[in-house]
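There is one chain below, alone, in structure tokens, taken in the form predicted alone.
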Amino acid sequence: MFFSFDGIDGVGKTTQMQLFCHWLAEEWQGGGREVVTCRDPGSTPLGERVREILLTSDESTPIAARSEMLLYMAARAQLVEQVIRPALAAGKVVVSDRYLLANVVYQGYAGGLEVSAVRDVGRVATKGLSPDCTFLLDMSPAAALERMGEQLDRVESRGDEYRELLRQGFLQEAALLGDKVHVIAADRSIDEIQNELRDIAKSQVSN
């Protein structure tokens, strides 16, 4: 089983994913199914180096939108080959902090690249591997920004208009992808959100 978490920055992905993975480990411990967590980009030596470039580069190292997209895809290709596919093949449960949906939205809807082209490159990078279930945490960009504090990385600091484009892109993609993407209202208590995630996961496993 392959789960992913996504959404604009500040919606609480990290907190919810940590709680969810802890619950999964306890829930499925009796069945001997190990839970493997990863972040995209990252979780491999190559992915972590690419992540550093993408999130910390300043004006002295300009990165065009198409170059940015390809860097993300390179990191993801390595993540799939080195971590995700081997884990799934071994019967483990994989939970990823972001996946291809993020690129489609960040570089496509909000970044100006052709959305279908980003999807096509993504299919090549992942060899068509997609999550069984994606949790899209959703809330207003203004409310999400309030949670983030003052230390913003290269992508987070792109402004209010960009964040609104991201949100609308995520919601449009969710509508297109149907049952594989579950939109979760993230402007509620941690427990309310977590309970909904767990209920969805239980229904996925029973299907």
Contents of the next structure:
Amino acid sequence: MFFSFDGIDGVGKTTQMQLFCHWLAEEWQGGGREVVTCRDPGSTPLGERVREILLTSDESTPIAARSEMLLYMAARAQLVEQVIRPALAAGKVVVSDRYLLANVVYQGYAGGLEVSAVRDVGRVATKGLSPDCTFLLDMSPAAALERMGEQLDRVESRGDEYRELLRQGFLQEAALLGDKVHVIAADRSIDEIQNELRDIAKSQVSN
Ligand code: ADP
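Here we have the form predicted alone; I need the corresponding form predicted together with ligand ADP.
Once more the chain from above appears, this time first in line as the rest of the complex follows.
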């Protein structure tokens, strides 16, 4: 089983993913399942180096939109080959902090590249591997920003209009992806959100 978490920065992905993974390992289906967590981009030696470039480059290293998209894809291709496919093949549960959906939204909907082209490159990079269940945490960008304090990275320090574009992109793409993507109201207590995620995971297995 392959889960992913997505949404704009500050919606609570890290917080919810930690609780969720603990629950998956300890309690889900009686406990004892091995849970592999990863972050996209990242979680391989190559992916972490690419992540560093993507999140910290400044004017001295310009990154064109298309190059940026392909760097994300390269990191993801490595993640799929080196971590995700082997883990799934071994019967482990995989939980990824972000995945292709984010690339489609950031570089496509909000970044100006053709959305369908990003999806197509994504299929090549992942060899068609997509999560069984994606949790899209959704809330107003202004409220998410307040939660973040000063910790914005290069990508999301671009202003309110940009973050609103991201939010709408996520919602539009989620609507197209159907019932594998669950839009979760993230402007609630940590426990309320977590309970909803667990209920969804339970219903996935009983289906
Ligand atoms: P993300 O990984 O999506 O950027 P984080 O999990 O890092 O989000 O959360 C951003 C900040 O908001 C953290 O300081 C976290 O403690 C806080 N936070 C997370 N979830 C909630 C919540 N449901 N209500 C209030 N604050 C939250």
